[in-house]
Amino acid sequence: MRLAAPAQTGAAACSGSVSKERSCHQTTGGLQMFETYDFLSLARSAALGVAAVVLVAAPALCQTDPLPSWNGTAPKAAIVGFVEKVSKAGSPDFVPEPERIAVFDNDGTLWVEHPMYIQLAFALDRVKTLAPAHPEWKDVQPFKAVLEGDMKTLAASGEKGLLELIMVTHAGMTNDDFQKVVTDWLSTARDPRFKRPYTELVYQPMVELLAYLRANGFKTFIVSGGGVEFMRPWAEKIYGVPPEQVVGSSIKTEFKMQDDTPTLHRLPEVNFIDDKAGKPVAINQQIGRRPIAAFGNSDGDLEMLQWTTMAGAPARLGMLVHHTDAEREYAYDRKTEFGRLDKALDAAAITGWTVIDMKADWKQIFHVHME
């Protein structure tokens, strides 16, 4: 269930910044009290947006460890060491705050992507919802396969078939209408294995990492192959990432006056695919700065990590989430249709990217305890 947690996470509420300017303790009644504080420090934190409302915040308001769901293994040390280097004034690797850009893939990096991408599950449900108005679909692929639950035939339709599904289920309405459809679906849809809303299947360690980076002057962006308008309605509530910092794939839109109201109407035409080599292009076009940290989990993120880390000074960080925990989540890498990690895993050994072993490096997987 969604915990109506306060705005602060462990990283943001207390010892989130590397320079620990204040301390706190938890009373026996569970209330967090500041023992000492620096008013200017608090004001600065507020200005950085550290107190933004994030419903997936860590359970405690105040923690000395900004990454409590991470085990004390190499990836956690790499994160903390990197943040210290780039945020400490006087450090040879110091990076001014405007240049502290971190980019995150979404599917498989911030939330679950098996047994299929969540946006694909949305598209399949939309086909079933729209089917009564399209009786011809029962005889036309790939719609016939969806309606019959024939995933093998659907997979055989390849990229062309999946693209046809996306165009039919994501277009023909205004952006506002589409966002409402997405929001309504997420409020009722449940993951087939965990029986939870998809928005609860976000990775708690990564949510803590997002907050920790923001507490240290980073601006965090989502750069995903998923649809940008599919992610924007909920990304701020779940991750603390506002819609203007969400970069993704898109279909074309056109401006229309509808009943004397200006609208953007969604067209069944691809505008941009934000995957693989498209990610650096989108980062350059929409962010305008080269990131200094990038986090992904699949070959679709390879070029984004290359663009981020293979650029010389200043210090840079590249990390890959490796799904190794079949008991608490899933275990997969080179042989999977969703989130294949093959070429990027090989590249990590050459480039020095840090590979996060989900089973070994994370104490907790999801925001809600299910383990």
Given for the second form:
2 protein chains.
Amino acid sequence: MRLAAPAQTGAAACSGSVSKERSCHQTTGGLQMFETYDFLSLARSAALGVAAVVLVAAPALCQTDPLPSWNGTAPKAAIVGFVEKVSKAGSPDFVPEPERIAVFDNDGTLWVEHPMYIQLAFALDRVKTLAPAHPEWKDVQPFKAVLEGDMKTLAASGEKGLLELIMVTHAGMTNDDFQKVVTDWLSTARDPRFKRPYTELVYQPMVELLAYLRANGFKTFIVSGGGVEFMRPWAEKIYGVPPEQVVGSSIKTEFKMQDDTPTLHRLPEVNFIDDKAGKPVAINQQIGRRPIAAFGNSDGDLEMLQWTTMAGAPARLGMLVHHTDAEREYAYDRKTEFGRLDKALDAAAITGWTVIDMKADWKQIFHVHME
Amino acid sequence: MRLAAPAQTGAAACSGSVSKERSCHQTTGGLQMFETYDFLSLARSAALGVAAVVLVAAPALCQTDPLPSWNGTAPKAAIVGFVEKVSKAGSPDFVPEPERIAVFDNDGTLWVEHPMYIQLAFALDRVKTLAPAHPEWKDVQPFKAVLEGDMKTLAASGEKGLLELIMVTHAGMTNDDFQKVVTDWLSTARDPRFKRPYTELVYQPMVELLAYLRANGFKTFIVSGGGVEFMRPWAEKIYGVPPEQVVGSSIKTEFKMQDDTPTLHRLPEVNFIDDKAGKPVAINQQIGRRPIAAFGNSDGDLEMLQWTTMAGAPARLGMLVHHTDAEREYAYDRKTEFGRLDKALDAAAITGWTVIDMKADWKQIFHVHME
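Following the display of the form predicted on its own, present the structure of the form predicted together with a further copy of the same chain.
Then the entire complex follows, led off by the chain already shown.
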């Protein structure tokens, strides 16, 4: 692994001289990204002789390309064109700041979802961790399959089996305890192919996009089929998206006073599945405004993109990340188990959504280069 | 009715000379209040010879008392003391800005809830509006009682009757249509006692408190037993609380493509009741962070205040509005049907929550003086 080349991250694209033609989109909101992601690049830039004082004193002036990890192809032009027309006062497509809501799917849109959803890897690991206290699992499916690494039998257990795994591994504790379990797991778990913590397997172009939108007055939300409490412990640090802007699937919780201490207990019962037609419902329930931009990568995002873009108003942006890069990441669409992109890909052509070809449109996939 | 005296609103408390001792809490966030509420006062201030340019050029300098409608009694001191200690860098009670979450009940805490919840008045009016298309209602309870103004029979129909009314008046249409119905109703409906639009019957001291908290880096949320879609159409304009920061009760909705148009239909089925032990559950579900300040007025807020203040950390603020002013508003607590304050009043004494005595602690109740 080597660090990203300076030209591929926002701060590092800075030079000493700033021409008047260069537009600047970087404001306080966008600096979030620097804090999380670009400290390595900043260090490198400093080593290359870019005066640190310039970066500190005039971050806005030195930000020339807010999307340096995107190639200059159609998707980048679509993003920049959209953002400029909705944020320019006087433009016929101008949208007031409070209404600039952008929603992002997570698995496969912001971070890796192959060889399996990261939350599923968490559940499987968790079964193994809890197994010593459950000797009966050796003989009961789907736990037996998990413990024996028999993915075929596990897959055959279907949705029912998966739900059983989720309930055993995600419920039966307080919410605070669950968040600690997630945080601890993420600090040690490693992706089997890239051998990196999962939180490093987020897509650098999308992190830049989140920051770019925020710098232009957008409020960015995650709207994911994944568990809301699985995402909240790290989404703010990694994506700059605070807990109150994370929407996801959930199990029921119960409030109890326990020895004079108020607690929220996680119950083994599904509350809401934030996928497919559930996404617009959750967007309305939690955000209460119709987004003007939506980003997804699978059929699970179809209805979210429909809800966002088919509102009659012209200035709407719908984009799909198409996984086309087997070398740097993965290539899959209509036939995969995780993140199937089939109906939504057909709909994109009809509805005018922009399809991002990862291989052609992204200069860089992850924050760090994998070798 | 006459306008509020200048000294009773934030902007109007401004004078040309600013002493160094005066602290300033007003920032961009707080200006929200000016846009919504204080244009009348601003106009009056201008008439009184306060140069408009001072207000525009240095709004921060001219803001001396952010809570002018509060008397200098204990609750005001508790609020200011709390805000100062959590927002002062280096203070042992310092709380980083993103964690400064404040939650507010609505009915009886931010606006009037007597002689009945405003949303109930809406439902009753709605039954009358819809009645011509439902001739059968003349003979069926609880509709018969509503149409005959027989509140005693209506009350006797209990929760079941009430729920029936809510389903008939709140479901069976798209979400957009419902919001329009609410907005239209609020523009013409008048409170029976004060003869004013309901949106004018919000408590001026609480509106100042919302703005003061936001000016000090707080994110303010409404967490109400009322319907979330009943509040969202006006909460931003009236309280400065955007739709995504309104948490409330809800009915289920369904996403459907209808003639190539994506729609959200409101179904006659309860989704969530955001009251009592439901409030901490909803706070966790939608906000995902534990608040550090909570404001309520009834037993429905007990668990929300417990969840907020009994977290082990010292810097937490819990407050209850006690309706003690029959002359300017209403006086009720342990025995009322709407907004009963009984268990929570007992808990306040034990837990150390501050009880606001409306009569003694509020210089002014509403934005306008009622005569």
